[in-house]
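Coming up is one lone chain in structure tokens, specifically the form predicted together with the partner chain.
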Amino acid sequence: MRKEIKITAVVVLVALVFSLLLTANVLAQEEDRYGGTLNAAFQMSVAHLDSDNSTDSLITAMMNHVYEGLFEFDENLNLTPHLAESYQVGEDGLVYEVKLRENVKLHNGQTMDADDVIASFRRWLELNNGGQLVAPYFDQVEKIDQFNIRFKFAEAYAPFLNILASPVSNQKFVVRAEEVVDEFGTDVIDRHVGTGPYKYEEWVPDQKLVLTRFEDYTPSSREASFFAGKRTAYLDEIVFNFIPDAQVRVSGVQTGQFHFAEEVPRDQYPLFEANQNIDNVIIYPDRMSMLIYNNAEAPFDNKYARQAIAYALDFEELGYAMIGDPQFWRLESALHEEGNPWHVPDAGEGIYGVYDPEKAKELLDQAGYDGDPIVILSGQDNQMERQGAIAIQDQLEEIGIDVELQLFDRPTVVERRSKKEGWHIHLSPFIKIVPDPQIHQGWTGTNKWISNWDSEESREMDQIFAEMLREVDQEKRYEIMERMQSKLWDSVPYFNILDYSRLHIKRAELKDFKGSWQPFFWNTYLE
């Protein structure tokens, strides 16, 4: 009896020691993850870091580490409260009540509260491109108490919450310290005080942005998934280096100078695959190549001419010319990818991907096309735009349509396409990951963005759009989406040729990295 007790005691003791060791080990492993400086090579530099004052999405991509939204998207594009604790929507869709998480620390040591959110929101509403979309329908924002806020609308505006967390451009609403908002007003902010796991340390224009860990960070208690949930800052420091040349980014990763490189040449995929120090990170097709017409200028002021081009192009051939290896692109007729709640499976049936040059010519005749050269305006600095334009020119000329190619550097392209005449077709990469059909990058309605679309059809589209804005019921909104999608493929003010992936690479020692539409470096660590 005693012996048994003894044995039991020994067993228990051993088990106890063992489990203690194990826990310690796990803890130690967890502890081991901390530390190190991550060097990331990014493609382009930015003019400044104030997301409300620019539409350059790279700002948000980097400042996601510094600023957080009330709401963030998770891996499956589900809207998740982040700095918000919970929220309620009034039945008529006119009132949103948001409860904030308490005890969230800002980088200046203060606790984030309703005043910070309201100050940031007012600035966002006035300056930010996303805010400006909301503003016409918005009434006012009210402080209920220190951690409760009420957003009131004059007219129902269904995409509101999605737009607050939007991954498109710099639309996302982020919370800044009230004192900073007061100090800068509408000017470009260059002192950054947010709530994120990293704080702003140093920015050398054209060279690098340095962020360091924020020790008092208050993580969300939700499960980590892309931008939503718990963020842990394992890395001491993150350095974003701006390296415009792709080959240089690649070599930097090969030599270990960088741990991560954004957008590297897809044709070098097999080389990276063979290198055990390097991992390929293929981003789920998160870009689409958009062919945009100048709807104000003949022949494309006529929908038959616009349809004709879709028939005249061999999309698959374009895929090879624009992107290359087929594992990086796929044909997709809908504005939203498969798996996205807004995906419309049969979009563009009968026109998308139907290669029929004869029909194209018929349609052009029907539109009264007089044979004047068609001007394709595109940028030199983006592979998809440049090679796509060259390939489209070749295909159109092959069936006897005269094309003039105009490839310029970015400033010239941006200026020329902002005009109503002088160009016919422009190619542009659109962000595919869009959580709401109404926050599409260059939404085409009457005279929206650059498509100069102003006709009977565009006004019909405006109506569909307005109807959808008011509709709060998800299922009914989807029905409207289907109508919108088929209207879009009938009047084709622009159309998506294909979806494509970007290829990033990372060093093997960078662990637990999640490839999302915007690269982020919390919850990852260096081994």
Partner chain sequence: MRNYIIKRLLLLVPIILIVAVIAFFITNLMPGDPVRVILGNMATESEVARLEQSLGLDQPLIMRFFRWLANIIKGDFGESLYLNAPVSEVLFERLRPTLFIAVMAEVMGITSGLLLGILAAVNHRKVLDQFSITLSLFGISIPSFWLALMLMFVFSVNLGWFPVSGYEPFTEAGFGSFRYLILPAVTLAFMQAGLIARMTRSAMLDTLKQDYIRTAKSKGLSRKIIVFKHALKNSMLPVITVIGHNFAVLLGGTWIVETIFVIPGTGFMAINAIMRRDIPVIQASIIFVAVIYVIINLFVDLSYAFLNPKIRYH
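Okay, that was the form predicted together with the partner chain. Show me the form predicted on its own next.
Since only the chain itself is given, any partners or molecules it might have are not part of what comes next.
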């Protein structure tokens, strides 16, 4: 009996020693990840670093390391409390009560509390485009106590939390130190104090932004998933270098000067693939190639003419013409990608991707098309727009449509498409990632964005969005979203031809980098 006890004790002791050695090894490996300076090459500079005062998405991408939101999205665009600990929504959708995480440190050494959040929120409501979407429906924000806040609405505004966490440029709400908000008011902030894993260190306009690790950072306890959950600052320093020349960005990664370069030429993908020191990063979901009609101008003031163009185009052939390598594009009819909570898998069924030139001719006849030239207005500086416009012209001419192609630089295109006459079709890239279907209201409905859509159908779409705005139940909002997409494909004021991706590259020694719609470098390290 004693022998059995001794053997058991030895087994337990060996298991304990093994467990301790394993734990020590894991801790040592974790410790080895800390240190180093990451050099990233971005394609353009920014005017300043105040995301409330700009629509430049690069500001948000860089300053996401410095500032954090009450809520963030995970990799599947699920809303996740971040600086918020929890929240409750009243049954009428008019009251949101948010409990903050306690003991979260700001970069000035103070503890973040309700005063910082309220000051930041009031500024966001006044300046930020996202805040301005919310403001017409909002009543007041109240401090319950140091770590609890109440947001009150005059009218229900269902997408409130999604807008707060929106990754779309000039929408996201971030928490700034109250003292900084008081100091700058609505002016552009140039002294940055947030709660993020990295601190603002140096800004050299047109050259670089330098961030350093915040040693007192307080991470979320939730599992890391893109922008949500635990963020770890392994790097001592992050330097964002602004390098307009794509080939200079490429050469910098090839030589080791840069660890990461955004938006490099897709046609060099095979060269990067053959280099063992470089990893390709294909971003998906990323962009949509949107075909927009001028719905105020004949023949596209008639929905049958708009449907006809969808049937007249071979989308797969367009993919090769616009983008090239099929690794960088995919056919997709829905406004939200697969995996997004708002994805409608059967959107456009029966019309999207159905190449039927004869049906297109029948629909044009039904619309009363008189054979006048169709003007395609597009950009000449962007490959998707230029090559897409040329390919669409070729395909439409094959079924007997007379097409006039107008290619201009971006400022000229923007100026010409703002008019209600002189063009019929325009190609434009759209960001694929949107956190809430309500955002589509900005360009879908009566006289929204550039489509000049004003008809009985557009007013029916207005009503759909009005219902969605008031409905706070997720399942019911999704059902409204399904109706919206069905109506969109029946009336086709615009439609997505395909989704396509940008190409970034990184050095192989940059580990655990997650490609996303905005680059981020917490939870990454240099081997």
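Computed from a prediction, not measured in an experiment: that's the story for all the values here. Positions refer to the first chain, counted from 1. Note that the rigid core is defined as the largest set of C-alphas that superpose within 1.5 Å between two forms.
Of the two rigid parts that account for the shift between the two forms, the one holding residue 331 does not hold residue 133.
Superposing C-alpha atoms between the two forms reveals a rigid-body rotation of the smaller part against the larger of 14 degrees.
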